[in-house]
Every structure is written in structure tokens, then in C-alpha cells.
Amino acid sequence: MPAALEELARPVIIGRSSSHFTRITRVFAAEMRVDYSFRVVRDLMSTDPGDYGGNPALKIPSLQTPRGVWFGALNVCRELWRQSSLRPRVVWPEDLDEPVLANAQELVLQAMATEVSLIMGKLAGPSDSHAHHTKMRNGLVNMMSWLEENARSALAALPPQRDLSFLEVSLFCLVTHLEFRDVLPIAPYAELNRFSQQFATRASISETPYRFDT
């Protein structure tokens, strides 16, 4: 098969690789065995559609298949779940039915969004008012504080039959995430370094570091 088509035929993750959000998909990808290419966002202060995949949203990742684009983490990490020959055994937000687990998951996204916030914040420089950020950046706190004194209990509760949590992976890239764009100080959390170690150890996690794109 030419090159060209060789591409065309490959699902296309739109993202970067410094980026929390991708980082999910990447590990996702690399977990169900999918073979992708990936595509670089440049400039996250552009407002074209058409660098995002076509999200309206302005927003990555993005995911392009011959059947469409997906829009969103959650959204790509399903649809390459439904490209992998493996079909492993994943558990979905909607399977979190107890309350430490679906408000951790909820806490989890809600802290990686108000990350992204607070890093573009700084890109567009002092345009926020000092007291939204100062806002954000306590409820990030705050997020953190009931994430570390919830992890071992929430993480207990996932059905032990599985192969994969979306929880897991998206707490995984939150923590690592924090430390690695130095937005808060990640030491005082045990717990989540606890976790952060012993995820990391899979092989989808070396494959997948965060890096600044060049």
C-alpha cells in the first residue's frame, strides 16, 4: 500500500504530546495494541477549527477515521477501544456507580480542565482578574486534597476485572501532568504518588511520555 493511503487508512490522534488530555488517548491507543499516527496542534492560540480536527471547540484531542472525527478524550479512547482486535476489559465513567467513584472521576476532569486554565491563563498573560485565578487555583487545591484522601478507597472499588479503568488512566496523567508543567507541587500527595508509581510501570506509560512538541 502507498505511503499516502497507508496514513489514510490509520486513525489520526490531533493533540500534543505535552498535553494531559492526549496523553489519555496516546495511553489509550497503546493499551488496545491501535496503530495511529499523530498530529501535532502548534499554536493552541489559534482559532481555526481546522487545527483541532475540526472541534468547533477549539479544543484537543481530536481523533480522524475514515468514519468521522471524534471529539474529546473520552469519546477517542472509545472509538479506539472499538478499533482493538483485543477488546480488553475497560471501565467506563458510566460504570462508576458508587459515589467516591464517580465524584473522583468527575474531580479528576474537573482538575485537569481548571489546569489547562490556569497554564493558558499564563500564555495570554494578566487578563484573568486576580481573584478568578486565585479561585481556580484554590478549587484545584482543594480538588487535590479530596483526590489524595479518596484514591485508595476509590481505586478499591473498581471492579478488579478489568484491564483498564478510564479513571485510572486520566488520575495517572493528572498527577504526572501537574509535576511535569510545574502547576502545583505534587510531594505532598502520597497516596496519588503512590498510584502515580505503580501505574507507571505499564508499558503503555513508557511509550507515552510528555514532551514538548518541536
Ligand SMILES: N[C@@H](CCC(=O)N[C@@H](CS)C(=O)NCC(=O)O)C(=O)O
Given for the second form:
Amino acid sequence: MPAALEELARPVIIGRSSSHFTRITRVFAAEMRVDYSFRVVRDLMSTDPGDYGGNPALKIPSLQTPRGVWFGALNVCRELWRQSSLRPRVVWPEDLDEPVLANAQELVLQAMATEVSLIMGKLAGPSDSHAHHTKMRNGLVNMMSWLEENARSALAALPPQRDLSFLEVSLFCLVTHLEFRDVLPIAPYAELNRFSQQFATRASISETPYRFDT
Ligand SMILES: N[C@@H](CCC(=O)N[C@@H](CS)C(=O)NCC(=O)O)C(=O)O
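Switch over from the form predicted on its own to the form predicted in complex with this ligand, please.
Then the entire complex follows, led off by the chain already shown.
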């Protein structure tokens, strides 16, 4: 295939290198050995869906493919898995059939969403009410405490014969992002730190560091 056509056939991840939801998809792409191009969304305050790959929610990440655009981290990861010739054994959110596992996934995604609200609230200026801000921070701290208490049993309950799980990738991206964006000190969360240090030994993690796109 000519180089130009090959370039067109490569999926495009639309996101930012500083975004935790985007990093989930880049870790998946690396684990699935799927080659992709990366398109940076320069202005997260843009109200043009076109800047987000057509996502009407004005959110990243999206994945552009010849079949169409996929909105949101989970959809993107599933499509990367379908495009992978390796097809590793992935544990997806719907496979988490014990309360501690399903709740861990729920709280990881909710904590990520709360973090987005706190960061975007800061960017937007002082309009967000103080009471709402305080509630969001309390919720985030509560969720992190729950995750600290339950991470060990949740991770131990994952199917041992897996290659990867959406839960671990998202948990890793959450914990490390809290520190990267200075949202919450993570030093007090010994169990979550232990998990992150261990998970960080994967090549897919060193290939996808958080950084601010210039
Ligand atoms: N449901 C989406 C949420 C994605 C999301 O919140 N992304 C953040 C960046 S990490 C974003 O687009 N922030 C811009 C905004 O909220 O305006 C997903 O699962 O991917």
C-alpha cells in the first residue's frame, strides 16, 4: 500500500497527552500493538464538535477510523482491541461480576469525571459555586479512600489468566493523573501507590507519559 494510503488507514486518536481518558486509549493501543496517529485538541474550551472528532459532548478522546468515529475511552479501547492482530485477553467492565470489582470500576470512572470537573472549573474561573466545589472534592476524597481500602481485594478478584483489564488501566491513569495535575496528594494512598508502581513497569506505560502538549 502506498505510504499516503497507509497513513489514511491508520486510526487517529484525538485527544491530549495530559488527559487521563486519552491515556487509557494510548495504553490500550500500545498493549494491542495498534499503530495510530495522534491529533491534539489544542483548545479544550472550543465549542466546535469538529475539534473533538465530531463528538457532540465536546469531550476527548475519540478514535477516527475508516468505519467511522468512536466517542469515549471505552469505545475507543474496544475498537483498538478489534483492530489488534494479537487480540489479548482483556477483562472489560461488563465482566466485573462481583460488587467489589464492579464498584471499583464505577468509582474509578466517577473519580476521573470529578477530576475533569474540578480542573475545568478552575479553567473556567470563579463561577462554580463554592458549595458544589466542596462537594466534588469531598466526593473525590471519599472515592479515593474507598479505592485505597478495596483495591487489593478487587485486583485479587480479577481473572488471573488475563493479559489486561480496563479496570487496571483506568485505575493507573487516575492515580497518576491526580499527582500530575496536582489535584490531590497521592502519598497517603499506600496500596494505590504500590499498584501504580507495579503497573508502571509495563512498556505501554513508559511509552505514554503525561505531558502538556505544546
Ligand atoms: N465519557 C468520556 C469522558 C471524557 C472526558 O471527560 N474527557 C476530558 C479530558 S480527560 C474532557 O474532554 N474534558 C473537557 C471538558 O470536560 O470540557 C470518556 O469516557 O472518554
